[in-house]
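For reference, the chain that follows is the form predicted on its own, supplied as structure tokens.
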Amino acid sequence: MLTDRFGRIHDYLRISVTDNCNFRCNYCMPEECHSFMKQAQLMTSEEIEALAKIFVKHGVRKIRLTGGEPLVRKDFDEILQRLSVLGVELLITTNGSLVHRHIEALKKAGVTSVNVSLDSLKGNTFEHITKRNAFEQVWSNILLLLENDFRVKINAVAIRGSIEHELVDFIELTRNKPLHVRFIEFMPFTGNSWHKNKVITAQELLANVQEQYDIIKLKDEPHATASKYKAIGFEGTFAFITTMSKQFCGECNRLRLTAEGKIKNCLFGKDELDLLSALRNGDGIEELIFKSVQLKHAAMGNQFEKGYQLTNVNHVINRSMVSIGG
């Protein structure tokens, strides 16, 4: 088992397949003019599987591909059957743009739960965000995998300024479809020009939306992110990600693998080493597994012990959240 100094038991894997997307939201990809990593610096499908099955020799029973956007890969659908057959739950999470391309290779592959990212139910401001006239496409797909019995959770990042005005909306669209909504504490990384005012709390929304709904608390699965609610009556669910207000670091059951093959051991850690080179190499992976999780902060990489309020971004050492793959 992958167990670090404090306890904790690794058993969940985020795999970046690519730092490429089809959006170009702000929060995630730096305002600059931003270049992707060349095709030899990515994992090939083949040394996603070999270094796949390390972690699941070692106890991972949960994947999770991410990008970038995931579905940009050519070879996606290869990648998903490759991981198929390793006997862990397999899941994505996607800007939804290009569901409807790989929907049968989801299925084939057992994947049964997606979570499409998406901050906007209107045209314009999902345009304004993102820099694609994408709405309907995304919403199209997401009607598609609810009829094709996937679970779907919805990330929406909630930035003060703009949440707000939609909060209802994203409630609303769990009255009478079985959607899973999850608005996500605004977080800090490389080029997203946060800051701390930016960030609207957990407790602010929830306190907004006991204004317009009779809402009940929902029991969290062990290891769960995301504080769960449910508007009575209402067939969905609707949770909030506290990262920035109330850290869940404690239960972290998390390991990430970049798109080029270096394993994170946290979102907000500076720590990185390259499993990649070593795979190519014919050095040890095994050990340098284990060496990252060992050196593993208590909370937050480290880099937010003084809260989210005290922090200056300035001093944060981190990627960009195109590169981490959240």
Ligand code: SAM
Given for the second form:
Amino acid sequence: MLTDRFGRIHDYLRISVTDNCNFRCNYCMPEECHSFMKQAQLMTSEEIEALAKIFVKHGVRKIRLTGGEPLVRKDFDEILQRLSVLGVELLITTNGSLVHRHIEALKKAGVTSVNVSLDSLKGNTFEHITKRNAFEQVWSNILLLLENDFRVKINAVAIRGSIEHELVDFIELTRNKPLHVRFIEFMPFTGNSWHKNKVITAQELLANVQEQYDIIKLKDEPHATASKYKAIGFEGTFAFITTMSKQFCGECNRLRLTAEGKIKNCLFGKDELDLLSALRNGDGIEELIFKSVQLKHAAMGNQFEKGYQLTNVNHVINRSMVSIGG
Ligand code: SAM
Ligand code: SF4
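Same protein, different state: after the form predicted on its own, show the form predicted in complex with this ligand.
Next comes the full complex, this chain leading.
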């Protein structure tokens, strides 16, 4: 078991398979010219499998593939297939644009739930955020996933000045479709022009929704980062991920592996240990994993004040979100 100094058991691994992406979301990718990792730096599919096996040996029961955009990797289906035999729950977070090319591979690998990022339901706003004219493709792939009986969660980053205009439209998505919309509070990462004034909290959004709908609170799953609700009579649900306004670190069961094989024990942590070099050099990997788990801080990588408004993000040492793997 990967148990840390605070008694938290880590049974969930998020693997970034690439830091490359076919979108350029302004809250994720640094504004200045961003260079992606070179092919040789990335874990190969065999290396991903080899490292994943070690985590599974020590109690990991759930693996999420992310990126960058995981589906831009040419050997994505092979990675899926390799991980599908490890006996873990296999999940993926994607921008949705390439899902139609991988739907059979996802089914074959036993993936049953897919998180799709979608920050706007309007083509022009979508293009403004992602710098790509791809709304129709993403939407048709969301429908394709539903037709193929996948559980579909939609991740929308809530940025003040933007999400308010479409809040009702997102809730309406859940009226007649089994869609699960999650509003994620805007988080600071290297190069994403975060400012505390751009954060719109879950409490604010919830109050807004309550003015227009009768809603009920649903029971949250163990270790859930999302606080779930439902508009009465609607088929789907909506939820808030309150990383900024109400931290959920006490329940954290996650570890991360970056695309170049570094273990990160926290989304906001600065400690990284290089598992891929150890694997390539024939050095001990388990020791590094245990060390990383022991280094994990109680909350927010020990880099944030209690209130996000008090944190000077210029002092936070981290990476861009696209190179961590969200
Ligand atoms: N490309 C895939 C996608 O967009 O879903 C996977 C990688 S992306 C980094 C993973 C998730 O992180 C997405 O849902 C995205 O919206 C979220 N994300 C990225 N930057 C964020 C930020 N600054 N604040 C909150 N969520 C963010
Ligand atoms: Fe790419 Fe996802 Fe980041 Fe958008 S949020 S730039 S789709 S990795």
